[in-house]
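Single chain ahead, written as structure tokens, the form predicted on its own.
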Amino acid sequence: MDTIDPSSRQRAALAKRYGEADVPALGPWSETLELLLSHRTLRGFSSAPLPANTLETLVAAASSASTSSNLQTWSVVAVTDHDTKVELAKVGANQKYIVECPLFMVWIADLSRNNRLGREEGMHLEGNDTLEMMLMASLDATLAAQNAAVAAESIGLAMCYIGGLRNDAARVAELLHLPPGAFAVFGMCVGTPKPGAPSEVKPRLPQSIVLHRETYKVGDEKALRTLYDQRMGVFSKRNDMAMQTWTQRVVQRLAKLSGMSGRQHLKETLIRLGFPLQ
């Protein structure tokens, strides 16, 4: 029987996420909250097959996510074929865990279904051509995927999001035979953790930076960010990661368009993929 006081477990979970110096006030607690705070991205999967019907279970969790106006403007493509995963990995900066994971889920912002519905009903759905609907579909796909991610972790599996698919959205659409009006927002590796694969809860920005009460207040952001940089430096060293502060990472990624790895052309690609973005 677990005899650890719940408040001690809560504080320990919060300390892993924020660091000992930035543990927020303790509030309500549950096993679900403990699971959420224990999330860590895994970049190493074993070859063990998933339990039977895992995919259907994850999609059921995804379907239970909120969706704007119940339009359900998302789809998911489950990829298990080795050769297809190899090609997707080439798009996603050659991340090897795309290939080694037993299940790679590609989450789709899907307005093509609405387009087909409109044609079948004998009308053009003008609202489907707007930037708002593109945003809605991307949000729907993201909410669905996060439900699936939590579901996967709740049954002992690990996952890793792959935003690198947006490096060449047209190539992904070609590989997966996506119809016009369908766009791969990101991928998700799902599998059993590989023994010994690095896996530690990564520190996040303190709540004093991201939580605003009533109105947005910048406050002492620079000093707080400096402390977070120090914490991330310790984390990176402990996990044999590149010695780079969070601030340096943001600057490196965004200072020049070349740091976007092709995603700076995403608007033009989306238009070619059947998103007018009016």
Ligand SMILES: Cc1cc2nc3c(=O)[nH]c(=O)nc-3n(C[C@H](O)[C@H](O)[C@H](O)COP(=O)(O)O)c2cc1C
Second form
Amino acid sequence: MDTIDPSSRQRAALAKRYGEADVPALGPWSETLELLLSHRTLRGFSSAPLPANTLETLVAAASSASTSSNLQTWSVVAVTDHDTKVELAKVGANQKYIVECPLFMVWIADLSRNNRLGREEGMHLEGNDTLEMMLMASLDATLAAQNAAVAAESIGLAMCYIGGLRNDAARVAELLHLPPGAFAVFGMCVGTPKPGAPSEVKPRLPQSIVLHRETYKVGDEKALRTLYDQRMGVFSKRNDMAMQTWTQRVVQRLAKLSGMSGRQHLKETLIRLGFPLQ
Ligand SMILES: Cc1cc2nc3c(=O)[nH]c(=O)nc-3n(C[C@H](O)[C@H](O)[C@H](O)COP(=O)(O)O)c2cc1C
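Give me the form predicted in complex with this ligand now, not the form predicted on its own.
Below is the whole assembly, all chains and molecules, this chain first.
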């Protein structure tokens, strides 16, 4: 039996997420919150097959997410075929866990269904051609995916999002036979953690940076960021990460367009994939 009292567990979970010095005031607590706070991305998967019907379970969780106007503008392609995963990994900067994981879920912003519905009903749905609908479909796909991610973690599985698929969204569309109006927002590796794979909870920006009360205030952001950099520096060293601080990571990722690894052309790619973005 677990003898640690709930408030100690809550404090410990918050300390892992924010660091000892930035634990926020303790509020209500639940097993769901404990699960959410213990999230960490895993990048090493065992070859063990998933329990029977895991995919259907994850999709049921995904389908239970809120969805704008109940339009449900998302789909997911479940990839288990080795060769397809190899090709997808080539798009995603050869991240080996794409091939390693037993289930690779590709989350789709899907306006193609509305296009088909419009055609079948004998009309052109003008609103479906807008930037707003591309954003709505991406939001729907993201919320669905995050529900699946939490569901996976709740049953002892691990996951890793793969935004690297947007390095070449057209190639992903080709590999997965996506119809016009469907676009892979990101992939998600799902599997059983490989023993020994690093899995430490990664500290986040303190609430004093991300939480604004009533109105947005920049306040002491710079000083607080320096403190977070120090915390991330210690974490990075312990976890053999290339970038030492969070500031370095942001700069390395965004200073040059070339750092976007092809995604700087996303607008043109989306238009080619059947999103007019009006
Ligand atoms: C949309 C999205 C795309 C991501 N793409 C990748 C990726 O291509 N490769 C990877 O290793 N991690 C990827 N990640 C995982 C993030 O790097 C990770 O969530 C972040 O570093 C925080 O770590 P944590 O999830 O362990 O807390 C992605 C996360 C999100 C939300």
